[in-house]
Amino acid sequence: MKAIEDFIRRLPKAELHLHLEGTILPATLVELSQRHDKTPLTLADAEALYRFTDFSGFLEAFKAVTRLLMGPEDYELAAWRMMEQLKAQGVVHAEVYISVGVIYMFRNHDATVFEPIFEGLERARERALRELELSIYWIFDAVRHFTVEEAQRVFTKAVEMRPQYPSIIGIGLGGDERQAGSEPFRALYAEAAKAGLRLTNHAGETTGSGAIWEALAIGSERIGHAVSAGRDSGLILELKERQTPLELNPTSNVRTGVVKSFREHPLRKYFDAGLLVTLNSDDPAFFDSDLANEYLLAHTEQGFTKQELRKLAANSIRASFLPDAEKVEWLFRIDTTR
């Protein structure tokens, strides 16, 4: 087992579905609470927040953690800790969701408070590039059940800031699919694409395959989760023909009750069907499984061979928004990793 674990950590790979707020470990949460709370959380208190049994419980836990991210220094700390964790797993590039929609809601819709927060994130990103040789892109994530108007605030801010910060690579749409689909955001996606932003979307996590069709229809370039695609043979053929990258998060889906076990996750089915699948950890602190462990579970629970794990790593680079020249370099390094 140690041999495969070492191979996985040596294997250069990208993480494409990772929420910054979801990387905050209980110990870091205690540190943040000591900064801001009159009665700080104990470690036991913090750990209790990460226990939930379904998707609704996860959303509540996510909200509880996010409330302690108040200023630029908090976000810089969270980002740096995340980057250290990524480096330790052999991740060479990550495209990280920032819940800008949540930040706005917690700050009474005041968009002006975000720029200093983002400067803190950028300090961590630049340090990671310099000290860890880890590249990071940011994806501004809106919350679909906060209304279209709230999402527009997020996407408009991404468009405004991108010329100054090329690290802002795209936009995303998270939140509760059961309350809002993708179609209402069609115009916003078109505007973002016109401004040069890349388009991602959470779809088919807690809803049927129609949500994935809808996400594709508004121009989404990558689909997060896509668990329900396996119930629609026509959609599987469409995804294969388009080679639409799928950001799969098996342990996340198990922990939120979307699938029963890692072994039953459609990862293997999609991979064998020729879909462009990538492995990701989503919110590793909440789900107690980082990207390296997802690769290991793919091996132990679904029988992925070393060569197939290598292909998953290559898929992560191909599906990334990196420049083509950088992709070629990383693909060569993946192919020569032993």
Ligand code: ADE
Given for the second form:
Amino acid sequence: MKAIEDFIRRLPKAELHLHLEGTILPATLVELSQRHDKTPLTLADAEALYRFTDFSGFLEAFKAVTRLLMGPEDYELAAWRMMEQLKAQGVVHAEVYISVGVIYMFRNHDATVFEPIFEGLERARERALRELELSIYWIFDAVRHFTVEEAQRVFTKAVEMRPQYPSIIGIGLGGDERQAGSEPFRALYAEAAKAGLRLTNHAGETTGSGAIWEALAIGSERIGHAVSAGRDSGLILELKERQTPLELNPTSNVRTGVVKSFREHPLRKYFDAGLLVTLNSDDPAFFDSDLANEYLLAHTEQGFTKQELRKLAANSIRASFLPDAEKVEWLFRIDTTR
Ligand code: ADE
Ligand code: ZN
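Moving on from the form predicted alone, kindly provide the form predicted in complex with the named molecule as a structure.
Once more the chain from above appears, this time first in line as the rest of the complex follows.
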């Protein structure tokens, strides 16, 4: 087992579906609480916040943890810790969701609070590039079950800030698909694309394959989760033909109760059908996993060979929004990792 774990760590990998807020470990949450709360959380209190039994409970837990991210220094600390964790797993590039919609909700929709927060994130990103040789892009994530106006605020901020910060690579929609699909966001996605932003979208996590068709119809370039595509052979053919990158998060789906076990996750089925699948950890601090562990579980639970793990890593680079020249370099490094 040690040999395969070492191989996974050496393999250059990109993580494409990772929420900054979902990487905050309970110990860091205690530190944040000591900064902000009159009666700070104990470690046991903090750990209790991460407990949930279903998808709605998970979204509530995510919100409770995000509440303690208050100022720029908090975001900088969380981001730097996340980057150290990524480096330790052999991740060379990550495209990280920032729940800008949740920031606005906690700050009375005051748009002026965001820029100083973002500068804190940028300090961490620049330091990671220098000290860890890790590259990071940001994706501004709106919460689909808030309103369309709320999402508009988030995406407009991305459009406004992108010229000054090319690290803002794209936008996305998370939250509860059972309450809102993708169609209401069509015009917002078109505007973001016009401004040069790349389009990602959570779809088919807790809903049927119709949600994935809808996400494709509004121009989403990458689909997060896509669990329900497995029940729609027409959609599998479409995803294969388009080579739409899928950001799969198997352990996340098991922990939120969407899939029974890692073994039953459609990862293997999609891979064998020729879809462009990538492995990701979503919210590793909430699911007791991380990207290296997802690769390990692909090996132990679904029989992915070393060569197939190499293919997953290569897919992660191909599906990233990195420039082609950088992709070529990483693909060569992946091919020659033994
Ligand atoms: N926000 C953070 N993680 C999420 C997930 N897995 N689905 C929807 N929204 C999220
Ligand atoms: Zn997600």
